[in-house]
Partner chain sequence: MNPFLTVIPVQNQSLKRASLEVLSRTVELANEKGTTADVLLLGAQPETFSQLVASHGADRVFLVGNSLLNQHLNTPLLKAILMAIDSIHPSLVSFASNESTKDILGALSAALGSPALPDVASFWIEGDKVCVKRPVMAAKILANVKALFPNSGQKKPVLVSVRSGSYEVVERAGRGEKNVLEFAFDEGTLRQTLREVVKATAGTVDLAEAEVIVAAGRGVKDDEGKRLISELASLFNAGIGASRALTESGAYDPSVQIGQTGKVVSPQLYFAVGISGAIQHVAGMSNSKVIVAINKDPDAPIFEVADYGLVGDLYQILPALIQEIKAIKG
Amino acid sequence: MKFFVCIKQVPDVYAPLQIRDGEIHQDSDRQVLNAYDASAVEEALVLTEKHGGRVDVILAGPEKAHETIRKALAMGAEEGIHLQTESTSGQDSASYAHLLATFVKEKEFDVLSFGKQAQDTDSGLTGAMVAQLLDLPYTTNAVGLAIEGDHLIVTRQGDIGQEIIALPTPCVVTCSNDMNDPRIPTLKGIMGSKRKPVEVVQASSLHGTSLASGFTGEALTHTTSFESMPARKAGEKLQGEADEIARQVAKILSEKTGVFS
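Chain structure, single chain, in the form predicted on its own:
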C-alpha cells in the first residue's frame, strides 16, 4: 500500500518565546517535525512493514524546512517531496491544502495521511480541505489504523467513544498523537536519510490551478497580531462551616449571575 504522509515544520513549542509589539519572538529558532505528523509517519511505517508498500512524505514550506523532511526519512520514509514556498507568512490551512491537493491530484497513492492538527496553529483543517478538493473519502482523529484488503480500517476517537470506519482507497485520514510513540531515528537511519531522494518543487509553479469553484488557493485568513493571555483574577476563598459557605455561595450566585432571581 502506498502512503503519502503530509508533514509540517513547526516552531518548537518548548522553546522560550515572548510576544512583543503584536509579534512572536523566540529566543531560539528551533524548528521541529510536528508531533501529530510524526505519529502519522510512524503508523504508515508500521503498516507498510507489516503488509508491504512504501511511505513517502510531502512538506510545503520554506527552504529551511528541508531538514524536517530528513527527519522523516531517517525514521524510515523512502522519499521526500518539498513544495518550496518563499516563507510561512501569508499561508493558512486553505493555501497549504491547495498546494498539497494540486500536487497529489495526478499521483497514485492509497492513503494520504496528515497529523490531525499542527502544533503552531492547532487549526486541524488542512486534511479535511484536501479531501474536499480531491473528492476523496476521509476521516479525522484516528487513534488506530489497520489494512483489510483494499480498505483502510480506521479507529477514531469521537466525542462519546471510539468509532471504527472502513475507508475505501484512495482516501484521506488525519492522525492523533495518541496513536503511537514515534520511533527515534537510529544513527544508521540518520546517515541513510542523507542518501534518500528529495524532490524539490517550487510552490509558485502550482499556483493558478483552481481545484474548487471560486477558490484560488490564496490564504483566506490573516493574522493581524498576537496578544498574551490576560492574567487570571485572583480567586475568592470562603471561610466558615459548610452551611455558612453554602449560604455565601448562594448569595454570590444570586448577586453576580441572577441564577436564583
Contents of the next structure:
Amino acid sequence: MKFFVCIKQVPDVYAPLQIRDGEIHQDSDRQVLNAYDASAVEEALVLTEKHGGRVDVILAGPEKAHETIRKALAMGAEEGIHLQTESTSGQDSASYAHLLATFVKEKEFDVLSFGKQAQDTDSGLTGAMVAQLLDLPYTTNAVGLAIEGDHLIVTRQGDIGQEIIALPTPCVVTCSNDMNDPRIPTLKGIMGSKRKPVEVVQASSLHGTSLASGFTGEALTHTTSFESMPARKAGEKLQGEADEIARQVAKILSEKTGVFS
Amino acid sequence: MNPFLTVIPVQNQSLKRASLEVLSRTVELANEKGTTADVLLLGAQPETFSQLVASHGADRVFLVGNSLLNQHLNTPLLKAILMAIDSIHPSLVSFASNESTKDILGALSAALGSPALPDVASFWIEGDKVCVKRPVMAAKILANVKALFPNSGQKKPVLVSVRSGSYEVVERAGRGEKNVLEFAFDEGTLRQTLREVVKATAGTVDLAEAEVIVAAGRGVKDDEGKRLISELASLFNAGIGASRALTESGAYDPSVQIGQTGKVVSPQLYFAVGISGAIQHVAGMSNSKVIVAINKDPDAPIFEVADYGLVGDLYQILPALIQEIKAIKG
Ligand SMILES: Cc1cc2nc3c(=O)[nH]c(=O)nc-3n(C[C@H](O)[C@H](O)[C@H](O)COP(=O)(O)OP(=O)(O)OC[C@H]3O[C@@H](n4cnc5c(N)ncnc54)[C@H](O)[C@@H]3O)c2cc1C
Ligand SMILES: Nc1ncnc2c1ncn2[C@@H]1O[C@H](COP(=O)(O)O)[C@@H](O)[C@H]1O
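I've shown you the form predicted on its own. Could you give me the structure of the form predicted in complex with the partner chain?
Full assembly next; the chain just shown is listed first.
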C-alpha cells in the first residue's frame, strides 16, 4: 500500500518558555517532529514492511522544517514533500488542510495518515478537514491499524470503548501515540536520509485554488495573543507517618468537599 | 443575529453533563445577544431528553431520530448535523468536546467553510467576532483566538467545542418548542463499516460524569495496588482513571487514560496516586476542583498542582486513608 503521512514541525513543548507582550518566547529554538505524527510514520512503516508498499511524508512549513522531514526519512520514509511556506505565523488547521488537500488531490495513494493533533496547538482538525475536502472515508484517533485486502482496519479509541472500523482505500486516518513507540533513527538511517529525495513545492503556487467547500487557503481563525495558564497554586504538603497524614487529609476533605455525603 | 445552536448527540440513552454545561453557556450568550438558543438532539430516541434541554434554556429543540446515529460512525452524524444547520441557519454552533465531537468537527468545518475553535476553556462574543481562550502547548499556556461571524444568510456558522468543566450547569426555563427534522440516510452510501465495539469493563463509572476520580500511575505496581485503588474508589462511587504509563502497560483499559492523549476530566475531587505529574497528564486533570496527590518523591511535579500533597508510600497511605474515610462515613 502507498502511504502519505502528513507531518508537522512543532516547538518542543518541554523547553522552558516565557510569555512577553502576548507572545511566546523560547530560549531554545528546538523544533521537533510532532509526537503523534511520529506514531503515524511508525505505523505506516510497520505496515509496509509487512505487506509491501511505500511511505512518503508531506510537511507544510518554513525552510527550517526541512530537518523534520529528514527525521522521518531517517526513520525509513522514502521521499519527502516540502510544501514551503514563508513562516508559521497566521496559519491554522484550515489553511494547512487546504495546502495538503490541494497537493494530494492529484496524487495516487491508499492511505493518507495524520497525527490526531498537533502538540503545539492541540487542534485535532486537519485530518478530518482534508478527508472532507477530498471526499474520502476517514476515521480519527486510531490506536491500531491493520490491512485486509484493500481495506484499512482501524481500531479507534472512542469515548466509552474501542470501535473497530473498516475503511475502503483510499482513505484518511488520524493516529494516536497510543498505537506504538516510534523507532529512534539509526546512524545508518540518518546517513541514508541525506540521499533521499525531498521535493520542494512553493505553498504560494497552491494558494487560491478553491476546493469544494470554499476553503481557499486563508486562515479562518486568528490567534491574537498568548497568556499564562491561570496557575493552580501548590497547596499544603503533608509529610510524616502514613496514619497521621491520612487522618489529617480525610478530615480536611470531609469538611471542605461535598463528596462525603 | 441568527440563532445559536448547541449540538447534543445522545449516545447509549444518556445525555452528558458536559453537554448541559455548553448549553448553559450558549443560552447565556444567546440571551445577551437577543437571539434564539436552539438545541439539536440526535440519536435513536432523542425526544427522551427534550424536556431536560428545555429546562436548561432551549428555545427550540430540533430532533433527529435515527438508530444509525447510535453507531459510532461519523458519516451519518455529519450528514445529520449538516442537514440541520442547513435548515436552522445558526450563526454559532457549540459542542461538548469529546471523542465523537473531535471525530467530526474538522469535517464539518471543511464541509461548511466554517471556522472551527476546538477544545476551548471559555468563549464569548465581541462585536462580529467569537473569541475563545484555548489551552495550547500541552496546556501550558492559553491562546486567545478569534473567528469572524458569518454575514447573515451565509451558511458558515462559527463552530466551537468546549472542554468539560469549563462552565456551570444552569437551570432556566426555555420555550422548548419541539421540531422534528426528517433525516433519510441511505445506508448504502456508508463507506465505513463498524465491525465491533469493544466496551471497557461494564459497570464502571464514566469519567466524564464522575464527581470523584481515583487515578493510578506507575507507582501502582501490582494487583495489591490496583485493589487499593478500587477500594478507595468504591467509597465514593468514583471513576477510576490512569496515567499513560499504566494504560500502555495494559494494567488499565486505554479508555481511562487521562491527559493530552487521553481524556480531559473535571471532577470535584481527583486523587493522583503514584503519578509523577508530567505536563501531558496534568493537561487532562488540572480542571479538577480539589486535587490530592500521593507520591513518595517530595519533588514530584504533581505536587505543584495538588491542593493536598501526601508525601509517602502509597502502599502505606492508601490503607490508612481508606480506613479514615470509612470511619468518617460511618
Ligand atoms: C504526546 C504525548 C502525549 C501524552 N499523553 C499522555 C496522557 O494523555 N496521559 C498521561 O498520563 N501521560 C501522557 N503522556 C506521557 C507522560 O509524558 C508521562 O510519561 C506519563 O504521564 C507518566 O506516567 P506516571 O506518572 O504514571 O509514571 P512516572 O512518571 O514513572 O511516575 C511514577 C510516579 O510514582 C511515584 N511512585 C513510585 N512508587 C511509589 C510508591 N510506592 N508510593 C508513592 N509514589 C510512588 C514516583 O515517585 C513517580 O513520581 C504523553 C506523552 C507524550 C509525549
Ligand atoms: N503544517 C503541516 N504540515 C503537515 N501536516 C500537518 C500540518 N499541520 C497539521 N498537520 C497534520 O495534521 C495533524 C493535526 O493537526 P492539527 O489539526 O493542527 O491539530 C497533525 O498531527 C499532522 O499530521
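Note that the rigid core is defined as the largest set of C-alphas that superpose within 1.5 Å between two forms. None of these values were measured; they are calculated from a predicted model. Residue numbers count along the first chain shown, from 1.
The rigid parts of the chain swing between these two forms, and the hinge residue from M229, E148, G158, E49 is M229. Between the two rigid parts, the smaller one rotates 32° against the larger between these two forms, as C-alpha superposition shows.
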